[in-house]
Amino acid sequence: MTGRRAWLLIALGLGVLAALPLLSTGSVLTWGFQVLLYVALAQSWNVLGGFGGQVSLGHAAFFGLGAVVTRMMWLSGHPLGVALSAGMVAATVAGVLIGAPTLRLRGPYFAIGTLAVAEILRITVSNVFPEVSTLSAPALASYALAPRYLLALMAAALSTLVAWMLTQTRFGYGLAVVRDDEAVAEAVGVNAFRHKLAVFVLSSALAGLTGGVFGYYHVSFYPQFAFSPLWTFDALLITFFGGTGTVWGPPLAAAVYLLFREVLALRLVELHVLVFGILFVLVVLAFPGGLLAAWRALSAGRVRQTHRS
């Protein structure tokens, strides 16, 4: 597929998704919102874990900060754009404050350090903020699903664009060298720490934006839930399921992940988490590159079979 044709297909796909509120019912929009939210969340983790090679287990901290700050600002009367920007800035600042010390840790120590920070934030929020935040009567009367869906589409498109840019820019090339071998990166003049900190902050900002969309979406909002480790592990699972360090793996995996999760939850109410975990492990073991690698392998096999015929 040529680059021009690929861009045309992407533009067509975005156009169809943007027109979905005009063509579908509330249940379809709700499903679409969830998929797009998970695409944005997984891509924000993929920027750090896939392209940067830094496996963070504290991603929920930045998602939660974006959600809580955005919702507080919005409900206090600020325009939505200001509220979303404030949530993104809060997550970005937290990314600098958390990333600077934790990125000096290596391997599992970095992962544990980020998880510890996220848990501290979760516990603090659960003790400081009320258990539930609900919309006021005027806000509830004007609630509409379409703008929430379009915001999720924007966040998913922006996160995917950032991931694509990491495959095309000088910074992305330097980051790939750091991911593969920090010693080699330093030897060729690439500052490993600066690249890791920059991508950590970038990932935090994208997670904060995604969290802001989540905070704006819910009628009843539980602040402590926005800091749940589930947001970290769902993003991690989707990224590995689709293919770490790939642009289109997380979007593909997000749709498959949510579909399988809902089907298993309906069919195997008590065992669906265990069954899904086993299926995930089997897929990752069979195709370490994720669904995208599996698709490419199948496509290559069909091409070879066609040539033989």
Partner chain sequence: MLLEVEGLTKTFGGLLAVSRVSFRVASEEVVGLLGPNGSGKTTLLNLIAGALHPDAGQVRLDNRDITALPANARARLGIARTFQLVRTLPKLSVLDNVLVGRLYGRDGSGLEAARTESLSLIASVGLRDKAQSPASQLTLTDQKRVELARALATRPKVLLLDEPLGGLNLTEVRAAVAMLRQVRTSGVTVVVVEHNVQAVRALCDRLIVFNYGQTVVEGGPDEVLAHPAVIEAYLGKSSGSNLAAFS
The other form holds:
Amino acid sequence: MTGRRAWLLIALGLGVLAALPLLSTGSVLTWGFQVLLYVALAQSWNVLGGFGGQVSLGHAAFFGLGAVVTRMMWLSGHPLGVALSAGMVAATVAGVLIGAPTLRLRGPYFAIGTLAVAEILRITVSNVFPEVSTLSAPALASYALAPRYLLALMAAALSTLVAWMLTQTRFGYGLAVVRDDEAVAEAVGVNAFRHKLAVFVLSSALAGLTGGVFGYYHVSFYPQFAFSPLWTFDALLITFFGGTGTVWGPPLAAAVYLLFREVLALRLVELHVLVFGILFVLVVLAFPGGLLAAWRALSAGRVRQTHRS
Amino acid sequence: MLLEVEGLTKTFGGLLAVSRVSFRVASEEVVGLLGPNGSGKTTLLNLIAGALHPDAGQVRLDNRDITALPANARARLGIARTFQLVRTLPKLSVLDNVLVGRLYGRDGSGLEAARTESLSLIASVGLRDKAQSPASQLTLTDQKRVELARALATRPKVLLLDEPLGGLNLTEVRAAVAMLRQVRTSGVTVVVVEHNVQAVRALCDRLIVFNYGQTVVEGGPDEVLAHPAVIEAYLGKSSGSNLAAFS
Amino acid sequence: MTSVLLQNAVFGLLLGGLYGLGAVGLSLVFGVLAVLNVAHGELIMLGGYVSVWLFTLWRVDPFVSALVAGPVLFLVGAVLFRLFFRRLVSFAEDDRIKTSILIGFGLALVVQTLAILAWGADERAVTPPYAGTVMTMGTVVVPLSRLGALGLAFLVLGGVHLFLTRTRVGTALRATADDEQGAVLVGIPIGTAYLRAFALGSALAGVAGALVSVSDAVSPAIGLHWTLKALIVIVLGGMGNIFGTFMAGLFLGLAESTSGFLLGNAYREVVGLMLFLLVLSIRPRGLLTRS
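Having seen the form predicted alone, could you now give me the structure of the form predicted together with its partner chain?
Below is the whole assembly, all chains and molecules, this chain first.
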């Protein structure tokens, strides 16, 4: 596919997605919102874990911060744009404060350390804000899905754009080398720690934005729910399923994941976690490239076969 | 002096790996470091490159003390290296392996210029046709070429080579020596650790011999290789492969 | 004031014994295999359900169930190793640790969901006739069942210690933990050593789970909680050191109960995690680590 055709296709896709609120309402739009929310969530993890190679288990902390800060600012009367920015800033600052010490940890301790930080935040939030946060009656009366959907689309597009930029920029190349071999990175002039910290903060900011969209969307939730490790788990599941360090794997996997969830939930709510948990383990063990690589391998195999016949 | 090493000392948990080593390398000089396995040569390269930091002593580049600088800063000042066990990035293409050196090294270029320059470097090490292949598909000798191109891509003032001929067969050694000669004529200063004495004799202006982390002898290749202490250092401690090199 | 503090300390130590036992299995597995099984807490949860089941069906005493949960989880561990973790053996250590975390994390989700499907999401408790019986020492009250759990935990750890130091198989495990390549060279069948270590670690999780059911409710969601406790204890006590791990467990229990008393119960959990991060920031590889 040539560059121009690819761009045209992407613009067309975005146009269709943006027009969806005009064409449909209710359950389809809700489903669309969720897909886009999970695209943004997974992509924000993919930037750090896939492109940066830093397997963080504390991603929920930044999603939660974004959600809670945005929600509080918005409900206390600030304009939505200000509220979302505040949520993103909070997550970004937390990214610096948490990333700087945890990225110095070696071996398994980075994963565990980030998990520990996220749990500290979750417990503290549940202590400080034990009450459920519900929209007021007037807010509920004027509640519209379309703007939420469009915000989710924006977050998904932005995080995917960031992922794509990592395949096109000097910073992205440096990061790939840090991911694959830190000693080589240092030897050619790449400051490994600075690259890791930068991508950690970038990932945190995107997670904060995604959390903010969630905080604006949800009618009623306990603040600690936004810090639940399930958000981290979903992000990992989708990214690994789609292919870590790929631009289009996570969006594809997010759609498949939520489709599965929709269909399986008709039978049993927990079933999709079971199915995806097993798929996740299989992918990690047998197909480290994820869905995209599997599909490429399969289609390449088919091409070779047709050539032979 | 381009590179100066003064009183470098490094211990690993009580084991003295490098002990008060001092030497100087002039611009455009090619210096060979010799010595039996475990004599501290690779540690010394790591100390110069900044992958390790010394317990005592100084490293100076262009009369500037760089002892406290991390490896990445030294690379940007003009110290490049290859690794004893080849370290290409298997998942990346040959081009991307080299590109990163041009992007981040001394006066790094923008993406487009870096790509062009990297491709010409890749061609100069004889891998023009393999520029887009993943590095994992290359043979050892080709991987060593990628490493060399990557190091050169940083536009080094000093190039540190750690056993560039290790693991190569006779034909490959000949090709590699020819390539290193070219590097030499391009004006890059080289510090090379190598066991192949014939190659060392052909390439180096000066040799420094180590044993037990200390300098034993220093001088021109012919003079040093005939020195009794050198022969003893090899005969005394090391295996047959080095003996063969002397015969 | 002092008596309340003392009472808190006693409860902390009683809980800490379980933390220690819960962590030893994980530590053993990491020490021998360089595999970090973050589904360890889920194995503890399964051990808890063994006890709940036996009690619900036949009123089996949880202390007896603990001796059943061990072998049951030994088998579960052996199966999990064969299915998933065996493949990691050929990986380089860094990759092995990273991949094992991911697999453990997927397994945790699967096991937790299976538990919800099998037993529902509700909390279950075991109430033997002596539940609530206490021993009074001055002003301090000691629940007998918890004291028994601490005692059994200590006995089990003593047994594991003897196994590792006094038997051929145990010595082989320690040798593998010490130096994998060396172990291969002296002819230790490394695959078998891995299998045994993983199964034994899982069995210890099973015993710990059954003992948890003595004093705490069991539900499918408790896994992460216990995994985190085990990780904190391991970092505090050092990898592969059984009594160090047990002591670190006691210390964590004590630190939690004391801080719960001083700062309010809501923050007792945070203190352990803070301790963990503090130790890691001083020693990025943990207090005592595999060399």
